[in-house]
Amino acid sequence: MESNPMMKTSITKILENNRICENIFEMVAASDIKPLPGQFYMIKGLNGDYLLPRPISVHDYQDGKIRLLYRVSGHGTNQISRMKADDEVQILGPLGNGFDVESLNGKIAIIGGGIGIAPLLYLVKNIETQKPDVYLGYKDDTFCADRFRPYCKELTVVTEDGSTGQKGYVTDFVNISDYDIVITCGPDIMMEKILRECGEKNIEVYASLEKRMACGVGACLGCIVNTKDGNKRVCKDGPVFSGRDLTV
């Protein structure tokens, strides 16, 4: 699906910025542009001492409010996590190509790993053909899994240490052959396994890729990924790619 031509840069006040669990935070801010499932925003605090904004996926959107779920993984996101309600933040977006939800027909599996679950809730809420099965994998601490329950047919939660749900890796609990379409976002090793299996079984698959970005609009070429048609920009040509286009 094409990028939203209504993207813009704006300064807005943070409505909420809460810690969900260790290193996982959720920011809520006002936005008068409705994003597409799978899109993201570039976020930067006005008083931070870091130069570049950080890409954060749209976790949900409702009543003019965007929810942005993110992991603290460096200096920039650490400073963003320290911002409070009523602090001002610069947001650029919505950016990137989202999921074409109108083309998602048949039996669907949604597979997320770690912070890769972030863009999948808004997607699941917008699939209207039939409720998908959702598989969520975590290392140990689980977060936001219950938010998926009202919008999916079956929810399977997996932790590597077995502290919640099934024990193991999320890919061990998905029978790919049961589905017409598979959608995934998470660690590269997880998505590569899913893409490879779907390719072998000729099952349609879409992956939302996660890359470090500097600009978010395709100018800096800092988020290049190799595809069967050459190098593509995750921020501009993605982050959602068809598995048919990706090399694994």
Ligand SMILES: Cc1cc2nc3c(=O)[nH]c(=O)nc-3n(C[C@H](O)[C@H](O)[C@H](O)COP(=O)(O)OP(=O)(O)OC[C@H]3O[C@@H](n4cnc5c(N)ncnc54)[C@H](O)[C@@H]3O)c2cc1C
Second form
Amino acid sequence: MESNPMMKTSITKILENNRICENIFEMVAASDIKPLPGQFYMIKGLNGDYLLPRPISVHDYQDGKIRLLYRVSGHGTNQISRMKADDEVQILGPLGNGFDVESLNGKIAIIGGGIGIAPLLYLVKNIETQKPDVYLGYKDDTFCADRFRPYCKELTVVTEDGSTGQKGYVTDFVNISDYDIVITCGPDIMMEKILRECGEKNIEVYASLEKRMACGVGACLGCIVNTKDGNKRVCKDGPVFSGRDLTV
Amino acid sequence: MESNPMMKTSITKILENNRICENIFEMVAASDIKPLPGQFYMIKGLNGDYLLPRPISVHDYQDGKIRLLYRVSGHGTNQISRMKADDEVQILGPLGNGFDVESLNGKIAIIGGGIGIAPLLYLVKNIETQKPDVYLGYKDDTFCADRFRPYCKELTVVTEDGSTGQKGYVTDFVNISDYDIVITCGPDIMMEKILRECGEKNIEVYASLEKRMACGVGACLGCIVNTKDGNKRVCKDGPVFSGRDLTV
Amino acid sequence: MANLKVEFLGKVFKNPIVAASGTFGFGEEYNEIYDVGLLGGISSKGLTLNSKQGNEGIRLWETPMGLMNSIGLQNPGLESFISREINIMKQYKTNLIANLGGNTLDDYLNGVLLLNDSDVDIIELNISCPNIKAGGMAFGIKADIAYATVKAVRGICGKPLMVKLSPNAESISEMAAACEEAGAEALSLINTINAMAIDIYAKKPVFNNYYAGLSGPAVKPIALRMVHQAAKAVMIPICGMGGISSARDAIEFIMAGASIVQVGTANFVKTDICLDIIRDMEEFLHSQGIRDINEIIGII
Amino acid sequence: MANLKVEFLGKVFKNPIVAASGTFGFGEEYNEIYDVGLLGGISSKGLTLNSKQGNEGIRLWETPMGLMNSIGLQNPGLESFISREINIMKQYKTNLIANLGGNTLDDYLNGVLLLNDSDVDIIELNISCPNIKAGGMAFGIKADIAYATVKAVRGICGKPLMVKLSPNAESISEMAAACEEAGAEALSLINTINAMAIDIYAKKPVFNNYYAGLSGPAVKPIALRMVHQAAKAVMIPICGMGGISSARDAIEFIMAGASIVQVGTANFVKTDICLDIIRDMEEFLHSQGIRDINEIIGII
Ligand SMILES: Cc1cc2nc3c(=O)[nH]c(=O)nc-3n(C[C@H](O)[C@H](O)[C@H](O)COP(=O)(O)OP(=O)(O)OC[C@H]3O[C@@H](n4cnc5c(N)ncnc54)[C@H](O)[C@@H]3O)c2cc1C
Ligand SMILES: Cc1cc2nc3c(=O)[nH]c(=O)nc-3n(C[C@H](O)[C@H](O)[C@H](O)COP(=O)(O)OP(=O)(O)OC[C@H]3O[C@@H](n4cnc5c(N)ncnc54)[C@H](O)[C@@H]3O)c2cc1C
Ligand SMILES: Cc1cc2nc3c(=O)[nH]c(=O)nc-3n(C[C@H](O)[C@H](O)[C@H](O)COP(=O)(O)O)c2cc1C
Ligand SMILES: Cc1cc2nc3c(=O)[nH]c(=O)nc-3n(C[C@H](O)[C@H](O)[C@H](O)COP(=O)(O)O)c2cc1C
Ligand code: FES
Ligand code: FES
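Got the form predicted on its own; any chance of the form predicted in complex with this ligand too?
Shown next: the complete complex, the earlier chain at its head.
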């Protein structure tokens, strides 16, 4: 898991910025550095009335274009969602360690919850050894699930209200013991459950974590997570952590 | 000069926001209150990273639509200029006293300088007794001069660099003594010169003044101008002042 | 419907939102836009014994999410206030707070004597105006000077007395405690924070007085901390302010210990913002199952 | 080409822009993005005698054009610094400022003794960290305590000594004068301003320590005023900071009396903003016909 071969701040014009559903949006912008799955960018519109860039994961990358899938969850993402093609955006990245895809061998389960599915598409597309099983949990709207289908062995979609796919919590539909490796991104409560279960069953597990960030590059020590090896920076030492290291 | 029959804050979608030349823009928005010539609005985009609304004069009004002609002169107007049709804008107004067009009788000279021409179009269109002579001074680009032609007896365009019309300062091309009333809006230095000359020659003169504003409605006392009658508020007692009252 | 009604200094405030001194004139101009009687109260423009023309030069300067002002207490003077402006304010069905400034102890004492016989509901003693060169400021900085001033005023004051603290005080906690001990029945804070701007092209300070007072959203986190400190230091009720621009902000101040709040600079950002704040506060309380705003005053 | 070179505490700064303590780590991370040797200097993350894990809970909170932080001086400790981080920093061709924090006088003294033998260019004595519960803060608030601390440190300090002031000091002028008298050779200010945020849904303060330090553009007008006050109160040179995000801001601080400036929070807004600031400062000087930045230091 060596990180950041290269990164930079660039100011570029947005190519697309579309609403996917309710409050999920997708931005497309040019970037000449190929990211690793699980890496992220610090994003800021040039005219927003918020101070700090917002961390958003790479959802997909192709032909020099990054795709960012994001949820409007507050003031900053709201303003980002109002930008239009040709508006200028400031992008720093790719940042963080990302997944070490080459080390992922065996039967893999990928479990995403809500907007936590964002970083998982590009990961799934880059797992070369064996197609993983993908479990996606949503509250109601099942955005972007179809994008995963071509790259997974089995795709299980779960909604809390049962409007699409299975009804319930996504974690109820995964048999953890069937897998060699589990990878998860989603709400804390979901990830904690999975980390705990994998810990008990001694199954390799990776989680992509979220913390409030300022610098995004490892300098400010604002995004700390406690690990068995002391404080780690989510932006620099993560966002991907092995369950072995986490103290959950 | 009785003021503000009505005013209100409204949030409305921009109908148009076009570049006229270099850094002059024109915004069109709906407003159901008919303004008086010389009145102004406090304008703010809903997503700008500046705090206070910006005062902008009514440039024209027709069929429930106000036109605002403005120059990008700093951070706020820059952001306003980047807004597009359908973006939301907050508009408070019409504000201020405006010109008392009914009292304007006799031979009238209207002298505008730079973006100071903005409030003069709607004024010229509303002078009913006698078409005025209009003098417009520019640095180089002579924006919107043609709009005045149908409403004036004579139109004199002056540029500092001589690229269009006469070359020099607009004040050099007006024979103040020819007029009963002089009306001016433009850079302080231009207005001061005109006020002084009219004072000496005892000619009725009105100037539309600019001051930094916060409330725009007369409450904060931030936009004071010294008059013979003590402090007056440009936003409420002005922006139009009679040369008789000013201390220049 | 959650209850927004609060009792403060024996007066009923129909809601905790008060228009802040100096940002709302005497209510007249804003009343052209909406019914200012819908507010919990209005604090008048800062008044002085004699009328004042205020400061020369630039009076306003915008900063990142803040506003600097150097009005210098321009006001019609107490006599005019009592014969004219007070009658305008009294038409609005809301609490009338007279904000009283001064340069000397005598200014304050004479001012209070005039207000005693008037129709104001509360006197807000402004010991903190940063925009007057001589004197004015010191009252708000040193706790012992403040103590002496408030004590003397209290002695002759026939109205409920609220003392307005300056964020430039050496110590907000000590200042708050000193004012309480001297007889203040309530505290309001914060006034504007001393600040500076320079015109780098002219190589001159923007304001004739060099420094001016900073207000607006930029100062909110500082104001909130000070309100919390003051609330912990005293038993008397507190009127909190500084950068409040939303119901969320107002609720933060109330949780930090304010019984009522004032909204200043935000009125400039959106003229009728106080009505938005009142509506959204009620909605917040309702959504959180809080039946009465009094339940959350000072819960932190 | 205008000259940006400044001498400060006997060191040559190729330009007046220094990365601020705590916002730039030890330069390593930013050096992946641009050559940090282009800066006038780097102030290290705040160091303490022993390593510290810092504070639990939320450490960052955004405010209108500001940032609150409660990092709590997480750092590897002075021994690690001297054996490891200092060597990384020394690779960059720029001035190395060691920012030293502490809870007790002994912490400071022992820290200085270790740094005396190291390769740092300047010691920045941080008597102002607001994020440590016990002790730390008081040093920066009361002028007499600061005086005693600085005096003791000065007695054993073998490096140029710059003392970093807190905006929470009772009086910036008195604090500045006290530090000068105690032997500080330069002052830096401001550190972050004590502030608060409340999570109104959880009905809890956002930060475990209740208060945290506010920085960024929101505080600039206050910081500028304090730098001006300090500059008027002392003869020693000043390193100004607080919200600087543009060349215009930097020039304001320099005109107000700072010889060099630090840029903190703005690095987060745009990673390479310091380079923009340096470029734009030079352009400003050039456009105004100012040949040497030294001509405008403290001209207001
Ligand atoms: C490494 C990483 C990758 C992420 N990838 C994605 C993604 O691909 N798609 C997506 O929709 N979201 C993603 N997030 C979450 C996203 O950053 C937050 O939703 C966003 O910052 C919220 O900003 P706001 O202005 O809408 O909310 P506000 O609440 O207004 O933000 C206030 C401050 O808190 C921070 N903040 C608030 N919530 C979060 C959060 N959950 N995580 C981190 N900071 C937060 C903001 O960045 C900002 O500084 C990611 C977060 C991290 C740390
Ligand atoms: C009554 C009135 C009518 C006006 N009508 C027009 C018009 O029709 N078209 C037009 O282009 N301009 C007009 N102006 C000037 C316009 O308001 C300013 O150019 C604008 O506010 C500058 O904002 P900014 O953000 O671009 O500049 P900044 O310098 O970034 O603004 C900083 C602050 O200073 C204030 N400010 C700066 N310059 C001026 C100024 N000249 N007058 C008032 N406030 C200023 C801003 O409002 C803001 O609060 C008018 C001004 C007034 C007072
Ligand atoms: C333009 C202006 C004028 C003010 N005048 C006064 C005043 O006369 N008396 C006073 O006590 N406070 C005065 N203040 C301070 C406000 O009442 C309030 O304490 C401060 O602005 C902080 O609140 P805010 O951030 O909501 O504006 C004034 C503030 C502004 C912006
Ligand atoms: C995340 C963060 C960490 C900080 N850590 C320190 C520190 O360790 N020591 C110190 O003296 N100042 C520290 N500061 C204060 C800054 O050095 C600076 O004084 C302050 O942020 C004001 O400058 P700015 O507005 O440019 O950020 C820190 C500031 C931030 C934002
Ligand atoms: S965000 Fe600064 S260290 Fe992670
Ligand atoms: S802008 Fe407030 S009185 Fe004119």
